[in-house]
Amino acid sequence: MRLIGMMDSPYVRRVAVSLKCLGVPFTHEPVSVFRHYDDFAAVNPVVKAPTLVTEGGIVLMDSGLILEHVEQLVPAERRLTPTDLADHARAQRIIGLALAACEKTVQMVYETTLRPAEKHHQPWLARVRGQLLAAYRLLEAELGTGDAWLFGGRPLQADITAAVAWRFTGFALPDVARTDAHPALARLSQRAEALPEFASSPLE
């Protein structure tokens, strides 16, 4: 399988780390949707990262849909989704909050880096920043101390997505990702980044 996209995308990194945690072999092709648009379009004309090309040559996109597919490739005991219904609901909540934080971080980055300064819309930026802070406030409350994985002895998708999101925001918007305000997230991120699956998929 081929994973197309840059690791500075939290969605690409989320898939890469998850594939490694699942033990699913793949090759990573660091193709940028900005710098290598035509090369990306040759694989996926929609030019959406991440893109995964399956062994059968099917082109998939959207990190959630990609991960839904690859979980079907491994035995149940290796999957990253809790089987208990209550745990599953809580995991989905945590993943949803983390993905919302990723989305709002991307919106802020695009607004401030892709548009001229005189065209920055401050009310929109304030709204998105408020949504981003709300997502992390709620996520922090879900994590407890951050000293243990959320659903047992190994990181599952909720841990992976929360850690990837926090690292991405810390890289892109360090004034938002303040460890003093989010100690549990900071601890979870530190533990996750020390794992080989994370360390071998560095945010670039």
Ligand SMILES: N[C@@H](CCC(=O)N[C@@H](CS)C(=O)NCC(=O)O)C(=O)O
Given for the second form:
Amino acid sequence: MRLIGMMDSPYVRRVAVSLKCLGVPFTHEPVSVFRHYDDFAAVNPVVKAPTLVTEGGIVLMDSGLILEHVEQLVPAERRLTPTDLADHARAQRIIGLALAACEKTVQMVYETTLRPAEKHHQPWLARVRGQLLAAYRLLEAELGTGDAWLFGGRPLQADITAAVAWRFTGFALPDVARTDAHPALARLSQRAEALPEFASSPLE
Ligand SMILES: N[C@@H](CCC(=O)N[C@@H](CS)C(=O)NCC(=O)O)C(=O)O
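For comparison with the form predicted alone, provide the form predicted in complex with this ligand.
Everything in the complex follows now, all chains and molecules, and the chain you saw is the first one.
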């Protein structure tokens, strides 16, 4: 199985960390959607990271769809999704908030780095920043004050995606990912980044 994309993409990183947590072997190819466009297009002409090429040679994209597939490769007890229905709904909410935070961070980065300065649209940036702050405010409230993983003794997809999102925004937009305003996210991130599955998939 081949995972294609750079670890500075939170979507690539959540897939890499998840594959390691699931114990599914894969090779990682750090190909950039910007710097190595043609190489990326040779594998996936749509040039979306992450791209996963399955053992059977099927080219998948979109981290959520990739994770849905790879979860099927392991026994139920190793999966990263809670089975209890109420836990499942809460996990999906946390993942949704974290993915919205990733998307809004990416939008701000693209607007400010890919477009010339005179074309930065300030009302759009202000709107996206507001959405990003709302996502992290709600995510912080979901995490609570405890120091345990969200659903028991090991990190599941909600922990992974929330931690990956926070680290990504902290790297890309440090003025947004402020520890003083988000102590629970900062604690989760610190705990997660210390795990071998995270440490061996560094963002930088
Ligand atoms: N919803 C997608 C988002 C993936 C995404 O937007 N990836 C970015 C890299 S962070 C990308 O491929 N950008 C290149 C482009 O969209 O042209 C997922 O979960 O995988």
